[in-house]
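Shown here is one chain on its own, the form predicted alone, set out as structure tokens.
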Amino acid sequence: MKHCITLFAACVLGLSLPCIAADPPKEPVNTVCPISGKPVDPACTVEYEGRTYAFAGDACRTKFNEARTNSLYQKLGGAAAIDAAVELFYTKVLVDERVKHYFDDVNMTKQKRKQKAFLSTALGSPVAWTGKDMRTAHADITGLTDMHFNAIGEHLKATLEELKISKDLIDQVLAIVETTRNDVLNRPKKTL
């Protein structure tokens, strides 16, 4: 009972409490703190989109939560929004004469799953991308040009507009996508 009163008082007063497990936490997906790189305290966790993340301490957990709140991924609506966007995006891509032939022999269920995972990571999800980098993934695709890249960008923009995403957020998404242009088109890497 004392534990419940302390948690209630902390919520009412806006106090920060040390990591306390009210219920036994679900098994964390990590053993190393994603913020500090130190071993985790299994009682210091947060659940985010069905996964439990553990942290070295409350300050790390707070930073993680702030990063989630401030991420473009979360501002767009998280996993549900990315899922909806990718599904709608491919309905546009697969009827576009400029690019649809690139998907003729592609398992679209697998492609959509990979696209959702890639976009999620690129836009700020805490789940790391484990697939190929953009250059490797597109290395064997011949004939890709700026016209093809631009067509994909047009469809992504139209998708986000259709989903009523604000112009500011669309611009941020397109800026991130633009950073992949040289890799997707297999252009030489720029050196400094």
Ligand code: HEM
Contents of the next structure:
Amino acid sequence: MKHCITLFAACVLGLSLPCIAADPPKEPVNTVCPISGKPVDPACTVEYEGRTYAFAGDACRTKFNEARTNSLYQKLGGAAAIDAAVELFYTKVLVDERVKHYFDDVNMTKQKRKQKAFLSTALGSPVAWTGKDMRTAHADITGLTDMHFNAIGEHLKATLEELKISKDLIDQVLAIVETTRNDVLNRPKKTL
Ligand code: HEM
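Previous: the form predicted alone; requested now: the form predicted together with this ligand:
Entire complex below, previous chain first.
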């Protein structure tokens, strides 16, 4: 009761409260807050997709929770949906004569893991992408053109259709992927 009154008084007076964890925290996987980039308060955590993430404070934790519920990533079905989509996507890519040779010497287990992580972040998962930016990742791949990029886009679209994702969501995904075109094809960045 005393705790509730303190909380109520703090809310009314607009005081900032320290982060209050709902349960005793498990060991967090991060020491830097994924929202603010500041060092975390190890008691300020959220369980998310089987891992414990720590935040710098309550405001960051709230932002993280909002991103979880409102993102395109969640609307698509979260980690399980991205997992299924990337697996199916690469079965299509690896039999397409236009692009499959690019993956001859690539460790596909790693590539799938990276693609899942990249797409998750690009689609609004609150977990940051820590791999290469798209320009660096494709800088040494020779001969990439719009034809190759479009082929990859076609396979992604076909994958999402096969998984019965709505047209509206597919259009949103493709629009996000489209924003990577100039980087993937190593073209100069557009300037205003
Ligand atoms: C359509 C948008 C694309 C996205 C979002 C994308 C995403 C990615 C990501 C996340 C990686 C891993 C980066 C890292 O190592 O940290 C990667 C690597 C790679 N991508 Fe793409 N990619 C795209 C287009 C393409 C295209 C058009 C091709 C070729 C047809 C391609 C071929 C490759 C290859 C071969 C690698 C592996 C490089 C290596 O490990 O040596 N990508 N891509």
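Residue numbers count along the first chain shown, from 1. The shown structure was predicted, so the numbers you read here are calculated from the model rather than taken from an experiment. We call the rigid core the largest set of C-alpha positions that still match within 1.5 Å between the two forms.
Hinge assignment between these two forms, with options Lys116, Ala43, Trp129, Asn70: the rigid parts meet at Asn70. Here the chain acts as two rigid units, and between these two forms the smaller unit rotates by 18°.
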